[in-house]
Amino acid sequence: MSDDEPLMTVTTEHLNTGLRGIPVGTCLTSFVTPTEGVHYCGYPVADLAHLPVEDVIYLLFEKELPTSEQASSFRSNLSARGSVDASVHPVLASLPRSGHPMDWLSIGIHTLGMAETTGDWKDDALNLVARMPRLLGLIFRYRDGRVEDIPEDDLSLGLVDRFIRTLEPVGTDVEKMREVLNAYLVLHLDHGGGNLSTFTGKATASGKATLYASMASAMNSLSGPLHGRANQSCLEFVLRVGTSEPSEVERFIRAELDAKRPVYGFGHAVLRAEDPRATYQFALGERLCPEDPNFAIVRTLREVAPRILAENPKISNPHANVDIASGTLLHHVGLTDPEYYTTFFGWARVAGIGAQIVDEQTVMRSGKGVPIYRPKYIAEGQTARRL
């Protein structure tokens, strides 16, 4: 295709449709196909889910998987960046516990940015990636009122282990928690360039707001029930189902549809098959928690819901998406409050959005960067007036 060949013709039918399907730029980190789902720099994400999350973050920023030497150097690099400024503590202590954890996360990111912003897009992006485990662990602790004897951050640990160390979970299989969280993070790191939170973060950065302000705006976009908070809603949906008996599950789903309520955990804007991220998590659940009652429910939902949803010809993809099993796995390893699940999504997506902001601001247009976003809106129902 030549540089001046149009990708599509925009008509009035495209107006007021949320820019769906309208090309606005290019993405160097990831893409999505209808049958194989998300790819990171060309690799199907399910092929990467077993890798340490640090290696996949390296891939998003450097566009290649690290050698063993590069992986070790990158971990040391993140460790050197991981210290969280002490000013975060009094800010978190002042926040109302009734606020949603995503609001806490946005404020926490803003606080980190006010404490230190270098102005270098990549440095700030990697600094935030390195500080997220401690920030999120502290958010858990302050919201739970467990503020005494918070352990010192051990920067020699990996990202997941630093979160677990700060959290100090009780009565939990830490090995399972580590594996579930690592897989969750890898599976959620990035998702093309046009999802709401990524687009919001890049649009904010295009006005030369700081990386931290841009990422806070992305987290605010992610917090909505039609975007990142869907994984919270999905576990709440599973808990409402309450049984893994197929006929009862079918009765529940049909009742939800009759009441015009959504069936969470199914469907995807691009995919036309089961999301490979869901397939990976189902396999992980069969290995780690096959007897978990909530996992038994999602196992039945996987079989029953697509058949029922496919009865509606308007539903082009009735298959399971990434949200169907993720909350159940988090719940199994002791992270039982679904209000926090979107913060894990945000933790992961900081890396992908950060890498895309770096690309847009330092790589695109031969290094000049993408200009400020300024879409055109057409006046409607208005005429010129004079007083």
The other form holds:
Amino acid sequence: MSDDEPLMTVTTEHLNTGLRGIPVGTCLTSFVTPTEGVHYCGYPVADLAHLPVEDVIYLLFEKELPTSEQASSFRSNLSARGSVDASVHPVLASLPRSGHPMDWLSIGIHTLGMAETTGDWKDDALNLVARMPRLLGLIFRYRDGRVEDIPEDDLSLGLVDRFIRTLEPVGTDVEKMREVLNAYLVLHLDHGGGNLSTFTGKATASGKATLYASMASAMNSLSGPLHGRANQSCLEFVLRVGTSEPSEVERFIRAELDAKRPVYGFGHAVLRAEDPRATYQFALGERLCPEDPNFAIVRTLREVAPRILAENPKISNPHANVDIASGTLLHHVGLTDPEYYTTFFGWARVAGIGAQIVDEQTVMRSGKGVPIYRPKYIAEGQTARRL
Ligand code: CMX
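Output the form predicted together with carboxymethyldethia coenzyme *A next; the form predicted on its own has already been displayed.
Now the full complex is given, and it begins with the chain already shown.
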């Protein structure tokens, strides 16, 4: 890209389209291609999904995968940052249990920021990454009313194990839960620079709000049904399908389309093939829970839905997206309430958004950082007048 190369011509057709396709900056952590999906610092995500999530978080912040020494020192670094301030407990205890977990997450992040903000973008981003598993575990405990004898955090554990320790799941295969959560987190860490929550977080940070306030803004964006909350809707959809018999699934899909409802778990704004994050989770499901009735439904959906969606030429991508199987896997390992699913997405995204905020505020423009966001809006329907 040369300095004076025009990237595109903006016309009136581009106005009021949510900045779609309009270049606004560069991203150092990830990019998305129509066939291979998201890549983190150049690596296709499917190549990374088996790695411990800490190693992939290191990649997003440092732009290289860690050596084994760097990996172990990064784990110690996160452990040293992980302690969650006691003030979080009375705040969570005071929240309405009927409130959505994403609202709890946003308030939890704000509370952590009020307890301690260093003002150093990278320190604050890594501190929050290290505190997320405990915060999320506590949100589950307080929302579920399981507040007696919450175990102390064990900072010597990895991120996923610290969440599981706080959650204390009952009747669950913890090995499977660990594998599903680790893969889920790696697959959701980052997704280019312009998705709504990342953009919102960076925009808020550009006004020099704190990392915590910026991340709370990002989580509020993520909570929308057209954005992160689609994964909640997707499992609810699978549960509504209720059968894995192909002809009945076909009938169900056609009825949904006739009723002008989306077929969840299919389609994508950028991808034009099955999302490799879906492909990875299908393979994980075949290994971990091939007999699970919900997994049988998503297996049939994968076979049947693309053919039906492809009948509509308007649909650019009839293939499965990341949300098709993630809820089923979480459900299988005992995380059965879909209301929580967007909080797992948020937990993961804190790392990618945090790394991108650090890049925008401390690396871009030779370290000067990106100035406060100020896109141009053109006045419409207003004639100049005086009182
Ligand atoms: N079910 C029903 N209709 C669909 C569809 C689907 N799965 N996918 C696309 N369409 C429709 C769109 O709503 C749009 O209709 P209108 O022209 O009437 O508005 C038309 O087909 C063209 O859409 P598109 O250009 O193919 O895709 P968009 O970028 O507009 O939308 C997405 C992408 C994801 C919102 C859409 O495919 C969708 O609603 N899918 C179902 C919900 C879902 O699974 N969301 C999770 C997305 C996960 C992710 O982003 O990674």
